[in-house]
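The chain below stands alone, shown as structure tokens; this is the form predicted alone.
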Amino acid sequence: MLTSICGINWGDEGKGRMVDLLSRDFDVVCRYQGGNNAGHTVINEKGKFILNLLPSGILRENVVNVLGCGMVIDLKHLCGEMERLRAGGIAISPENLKISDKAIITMPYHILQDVMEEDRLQKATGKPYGSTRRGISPVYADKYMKKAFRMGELLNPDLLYSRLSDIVDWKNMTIKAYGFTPVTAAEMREYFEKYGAPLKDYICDVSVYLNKAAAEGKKIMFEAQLGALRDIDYGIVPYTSSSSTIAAYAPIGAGVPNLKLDNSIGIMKAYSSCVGAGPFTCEYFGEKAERLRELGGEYGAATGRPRRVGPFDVVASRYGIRCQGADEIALTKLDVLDSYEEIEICTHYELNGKILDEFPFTDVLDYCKPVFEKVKGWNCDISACRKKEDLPKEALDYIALLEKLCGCRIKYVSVGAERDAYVKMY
């Protein structure tokens, strides 16, 4: 059984938490795409736990977890998210983490790049892409130009060291191109040496550990980062991540691309956010912003940005589930909703008087309008709720019509932040 689990709308959708809930029911959990540009949230009873690189898969003992060869890892904060693991508690060995030898290093001067770039970006047209700085655009640039160092070589060192003059060389035109001081091939092989040195035990050829599980009946989980809505091809461009974020993707960017899905699992909440810049055209502004801000805690797991709020966008939702071939919704954040007495739900766009119920080129988001409608809401606490028939009649039509609206069945509904607060409608 190959299960993905996918975002349908910007990110942020909870997908750490219902990746660590799920995952009871999984032998294998597998990160295939994206770096430490976005957090996953877990809160378990061993405490609270905010992952960038490392599978939510991790926090289960019995879990073997991969980092695919479609991810772009930096090997400082992956060293330092182990470290703050054990710290908490959590086993981390070559038993349970497997990395793959074909994913890509980000290196400092991939995070300099990304920094000098939006700077740039700021001071030239006010219009940086909200990035968040830790090198993603620039390390898949050089992946595409073949100019990247890959997991593995940090096994074979004199090839590496045999690279590394000329990949700087090359580098530091950019560099000093705007106007900042060059890196040097001795201080990356430093960087190497410091936090490459301790992961050299968890790199293998992942394909061939996946091949070998998926032969034996064990169920494959594969665990994405942000959103449809973010997705290189499909998403919001520019203002999107530099991967593929969608579920047909994962068994490329996981390293079995002779496998195919049994299931896609989509997550999306029950009202809207977003983190960084781009187009957002039901976001909510000034009081009203706020106030869902607030209850739903929407600040970035990565960054602690605060994110941009809405309510529930059923054109994004409905394209960020076709994208994604979804099957079922686990929908989170349920309960953030429990002290209104109305809910807005944005079930059109509007663009120069013409009502639209397809998700628009990119270019044409700006000048779309967001069409609300009002539902009743439930006005009350649900987060103590663990059957469908404990949820009140306002909160079950809330859910049956998303469903309606977005074509797509609602298996679990999040009420609360905790492993077991869920209920699983059917």
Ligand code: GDP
Second form
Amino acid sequence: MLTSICGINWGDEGKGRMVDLLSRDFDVVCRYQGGNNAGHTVINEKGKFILNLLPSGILRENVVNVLGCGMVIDLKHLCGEMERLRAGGIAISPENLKISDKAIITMPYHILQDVMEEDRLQKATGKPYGSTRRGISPVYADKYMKKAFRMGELLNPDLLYSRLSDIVDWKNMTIKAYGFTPVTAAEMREYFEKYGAPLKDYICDVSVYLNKAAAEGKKIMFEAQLGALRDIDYGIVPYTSSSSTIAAYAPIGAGVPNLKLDNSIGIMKAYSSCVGAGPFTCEYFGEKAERLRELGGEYGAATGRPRRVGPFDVVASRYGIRCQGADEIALTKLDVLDSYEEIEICTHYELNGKILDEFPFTDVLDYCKPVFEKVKGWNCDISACRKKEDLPKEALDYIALLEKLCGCRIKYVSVGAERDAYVKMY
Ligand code: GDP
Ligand code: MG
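Switch from the form predicted alone, shown above, to the form predicted in complex with the named molecule and output its structure.
Okay, now the whole complex, with that chain kicking things off.
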């Protein structure tokens, strides 16, 4: 059984906490795209954990976790993340963590390149892409130029080092053009030795493991790290990630291109948030934004940046659901709307006097205006609700309305950040 858990919106929907919850029914959890550019916050009985590279299943003892070939891995960051989790009492060994030999290595010069380009854009245009400056787009670019290093190469250092000086020379042509100090092969070698060597035992052909697990009837979950609107093809380019965040890519990016997904669970937030630059049609400003941001604690897990916020966006969410092929939805953070007497929903976009139902091309988004409608709020604390019957009528109406407008069933509703703070709707 292969299930994908994916984001419907701009990210930070609460995917990490839902994977943490749902992973109890799974044997394997795989990451299939992205790097340490996003953060999942998971709170459970062991404490509060921020995960950037490791799948959220790492917090469960009998779950095997896979970092797939679609990922880019910052070796230093991964070593640090493993150390932090171990300090928090989490056991990590090659038994419960397997890293694809085909996954790509994020190098220190990718981070430098990311920073140089964001700063150049800021100076030249005043409009940087809003990158997390963790080297993600440069490393994916190198992957497609076939200039990147792969995790499996760490197992054959002589061969790796024989490629190193030419790649460093090539990269320095770019670094010098930006007016920065070139990097050296010796520095890069040190990076591999210091942070690559401790990971060697974890590197393997994960497709062998995953195919065997699937054949044995094990349940495999694919965990996306960013939402549909950050997908490199279907998202709000260029304010996207540089990888495919789409559920259909999950088997490929994890290591089982031969297997098909059985279902796709979309994580959708009860309101909207968006980190960084780019069109965000339903955005709130001023006091309205501050109130929702405070209530939702909308500050980036990876960067601490305040997130832009707005009401639930039907147009974008319906598009996200379609992109992800979601069969069912987990609606998160409904409790954040507890104190509202009336709740706004962005039902349509307006473009030059015309009403839009479909999510438009990115350039067009800049000219779209949101059309808001108001519905009655429940205006009480729902954080202790654990059954459908516990939820106030207005909250049930809100859920039913989103189901109707988005055309997808909502199976779970979360009402707090803790593992058990959720309601199963059916
Ligand atoms: P992800 O990137 O999709 O995993 O989401 P993030 O972890 O970046 O952001 C979600 C935030 O909301 C985290 O701080 C969670 O602890 C918190 N959270 C998750 N679910 C709920 C919920 O139902 N209610 C509230 N109040 N907070 C939640
Ligand atoms: Mg996040």
